[in-house]
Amino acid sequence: MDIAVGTSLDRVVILVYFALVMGFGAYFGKYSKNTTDYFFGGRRFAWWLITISIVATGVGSHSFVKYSTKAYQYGLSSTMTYMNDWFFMPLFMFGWLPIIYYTKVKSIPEYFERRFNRTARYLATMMTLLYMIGYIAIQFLTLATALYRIYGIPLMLTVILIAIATTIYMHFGGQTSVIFTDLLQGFILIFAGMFLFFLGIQYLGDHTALSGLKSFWMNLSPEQKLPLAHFNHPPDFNFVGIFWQDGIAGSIGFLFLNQGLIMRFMAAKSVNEGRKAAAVNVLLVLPISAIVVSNAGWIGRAIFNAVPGVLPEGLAANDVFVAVTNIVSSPGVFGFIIAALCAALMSTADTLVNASSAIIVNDIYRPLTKKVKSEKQQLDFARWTSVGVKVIAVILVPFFNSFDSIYEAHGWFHSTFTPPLVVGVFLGIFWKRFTSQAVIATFIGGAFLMILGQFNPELISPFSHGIELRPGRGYSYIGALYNIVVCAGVGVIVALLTKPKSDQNLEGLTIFDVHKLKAIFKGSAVNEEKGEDAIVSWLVDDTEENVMRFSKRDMDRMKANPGDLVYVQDGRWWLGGLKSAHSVYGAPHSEDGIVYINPTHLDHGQFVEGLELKAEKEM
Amino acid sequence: MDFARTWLPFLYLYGVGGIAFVLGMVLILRTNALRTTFHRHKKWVYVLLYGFLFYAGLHALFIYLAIGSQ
């Protein structure tokens, strides 16, 4: 089918959008003063900012194409993968999140070194980087596939142009730019996706929303209304396979191993804000995102059933998103929807590039550099690393373009790189007996058995749950169960045969010490007494000591003592903590309503003269 | 629509997923990672249970509606 390539107005809309995002992102470069700011945004943001920016990260450009395709073929069960993430939330919110936040690990591989040893760190670094850079390449490829048809320029040139556009704002701004551009793009892609759904409903109801909804529901078959797929049929879309591949391996991978997501949570002003962000994301935003990425397929199916001939019989499922968008929208609006696809790409790619760059700096550059480098040198290196990551991703694009579909390339990735890391990190956190030798055996021995399974599908058959084996193509999703079992099996056997680390060497690194982490983080006893927030004016003190000094009365209201941790932010809530700083309470003074900060706090927080600050005791 | 198309996936999802969820809850409670004596933590227990029931309820509702529309 010859699908729409847009009008001049659509092309202008897309170009304006790119310019807007680049300018918006570059503006936030002034908030990156060191590598902590560059990678983690200075641990200062509110939960709602983290939530929306996570949406933009989670919804990649491939999501629109991939889920619309499945929605068109199978109906509402396309939402399965967006609605099976709650099972691991207790362990994430009260196990992994406090561990990574309070131990101040800068990357997943760094956790592997602290928990196991340096060899485990290097193996984890290699696997994580391969995963993330490949993922970036897939994002570039997906968007370029859509854009090069609209602009008529070669695919690889489109890929390079997209890489340059995202480089401009990321180069200067780092994580703060990523969070704020993702905030903007998160809103845009949710709005665009829901707007497309609205246009589709209007189309089905002949410009009446209520009758459109009724027509939408009536024109889906009972099977297409089911929220979960058939248990084990067909081989390319069945419930049990997708449950193990996405609901188990994917959920653990996303929550526990996605360096980009971890860095986003570490940018939260506190662990509790991180928990709120995670809960709202999974309970509210993911179901909305499921509608956003799938609705073009549902609308397409309802149109196909209700108005025969509008969508051709032979429509390729991968073309559904663009075809339906073209039918239900007008010139300009089509460009806007494609701009949302750009938003999805840029926001996912920038997070992954920033995360890859963090891993290269923290897990390769710093450990291997004998001479201590200044913060400025490290920051420069981090910025140029993000450029290097994109160059490698661009080089990898032709490799992924050789797969039959983007869906297949993406699936191959998940099933190949996630299980050993998932098993390693999961057993590391929740089983003290898990040893360094065991994690290395999991990576190497597990990977070997996984490859064996790829070439000998009969090894996977006992785990198949009755899913049909496709000759020459093997099992797709249920392979994840086999991969998890063999990796965990190797890890558990080796762990039982080797000597574990002492409890002292594991302090703060497993779930069993989470209750001690606050004290470890603070370096003294935790003050849990609940106080009030204080609104104060600020003055700069010429001290270099990292303390903020409040009046005795203000400290009493906050129930704070000298040495406790304090967080101050610009009083305007909608900044979400952008202008803020963390410090320690110093000795009190006698001027009520005044806080004395030092020049570093001012530089970090970018506070505005004459505007009050809100102060709260952290612990 | 047969059982493997309607309720079996639901039972498997909340059976196997439910085991992971319950084990997680037990672990965070037994290790004191989540302390019900803290007011703030107690609220999270309700949120975690609500999340599980919310998704189970939503999936059950749509299966019920789909079966009813046959």
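Numbering follows the first chain given and starts at 1. Fair warning: this is a prediction, and the values are worked out from it, not measured in the lab. Definition used throughout: the rigid core is the maximal C-alpha set that superposes within 1.5 Å between two forms. First, how it differs from the form predicted on its own.
Once the rigid core is used as the reference frame, the Cα position of T435 differs between the two forms by less than 2 Å. The two forms, fitted on the rigid core, differ between the two forms by 2 Å or more at the CA of N219.
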Given for the second form:
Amino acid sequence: MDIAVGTSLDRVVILVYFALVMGFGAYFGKYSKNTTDYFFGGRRFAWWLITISIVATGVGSHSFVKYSTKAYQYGLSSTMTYMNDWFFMPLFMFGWLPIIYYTKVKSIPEYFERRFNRTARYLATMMTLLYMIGYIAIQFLTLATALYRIYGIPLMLTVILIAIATTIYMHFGGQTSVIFTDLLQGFILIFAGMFLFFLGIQYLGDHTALSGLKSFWMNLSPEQKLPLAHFNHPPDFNFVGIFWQDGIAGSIGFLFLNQGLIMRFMAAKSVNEGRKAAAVNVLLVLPISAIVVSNAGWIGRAIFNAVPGVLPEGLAANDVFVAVTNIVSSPGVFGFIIAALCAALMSTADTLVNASSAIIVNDIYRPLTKKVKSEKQQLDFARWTSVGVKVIAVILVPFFNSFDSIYEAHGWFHSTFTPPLVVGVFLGIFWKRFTSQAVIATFIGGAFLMILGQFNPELISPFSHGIELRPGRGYSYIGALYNIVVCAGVGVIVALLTKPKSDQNLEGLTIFDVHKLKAIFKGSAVNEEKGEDAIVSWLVDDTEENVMRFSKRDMDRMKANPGDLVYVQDGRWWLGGLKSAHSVYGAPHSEDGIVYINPTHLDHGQFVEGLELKAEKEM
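Compare with the form predicted in complex with the partner chain: the form predicted on its own:
Partners and other molecules omitted; one chain follows.
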């Protein structure tokens, strides 16, 4: 980049931001008492908290850089790659989400063992870890690409410093730190992204918003105003390729296989709260996010067309976001917006690191450890595992830096590592006939055919839809379609030639048993009778573990019976369920307005003496 980047004030703003986020995240470490808290946040949070934290996770720092690049090159059609989740959302909300929540699956690989067998679990563990650690490496590279120019230090040293910073606040807090830190960062990055758009419009209009909007629109070519890319060209950005890579492989991968996203939904206090979060995300937040991550490229293209020489010819792909931000922002403001880039990186990386640690603990450490370890030992191991994950991610950064751009690196990575898992989990959920032998064949045979396609582009040509083959670089997007077809083809053929499990062995693990899942979760018949919530004072009683005792009148108001499930939380709704606990109704007593809780509930919920609790019957 030929443009001077940042001032001393900007550097101070970025450092202050890092310090605040690390302190904010580390504070919530006190809410992680065991591995359930560390990985799943105690299954306690409200939908709005989950929604904002999903935003922070989904809008990774690579999104700003990646989509700004395509927005600069191709205009408004860049949003197409960010709006491909909606048609899969009902399958997620009413199929996959209740399956993973009610069966208490702790990881994606654990689902593969329950649905298929242990071999499938180990293969899924290896592939999922590769996917997530590679994703973390791309996040580190993206932010380092911006910051090392600002601070004038080597790229790899910047990567290491970023990894250390994220470790400090994640090491003790786990999922609770992730969720509350991402709540803060979600607001920051949405505000910063929209603020950047406003600054760009002002720049184009000589500080007048109305004339700026007119100038912005008039300085985009007709092709750059189109909402969708051309069907099959250019080879590095076209409709059909984007659909198969992002709309199919990417969306299923993100919604069904991203352990970090799954853990976020598992932290919701109920399936209904998770569904609310998913619906608001796809209907409201994703369209806003598409503007947030793309607008720097749109503004940059309008500036390039309107004011020759401000942006250099041949601006490097990875530099678009930082270059445009530097031009339209004043000192300090530039630092704030780059801090939002930090927010995006840290939000995505912390989620994926926490998720990778969960998989290592739940799918490798626990199954292979002969001696039973205490919760404290497992929690300590989980924390140090997160450090190890970051070390491996740092080592992978040079490989991803060898691609022409982060956009190219992420596209290759996404379309290469998700298809076997996408086929395995999707057919596992929606087709009872899909067998253990079939999923193993999908992983091994499908991966072999995928590798052949990497080295022999002529195998992909029949799927190319007329997309041009680039000599020495192959197909950018449509390889995802080839990979899905060969993996699915191998899986379906083997499934039809082998014997499936009985319906009894598949209970609760496919879409066909969704109606049974609440009873499976509870372990008894579900009480669906609607009652009122109760506001009660609390006293500690250690006579029964994991039982809360309400008065007979309060239970009648809630339409609850002994053995039903109850959720209690601090009456302050704005905490989003931070101070809360799940339990079981015990035998009633006669003191109205009083609930007797166990010391375990008090320790988990961190309830404040003298403040009442809100209790609601779950099922």
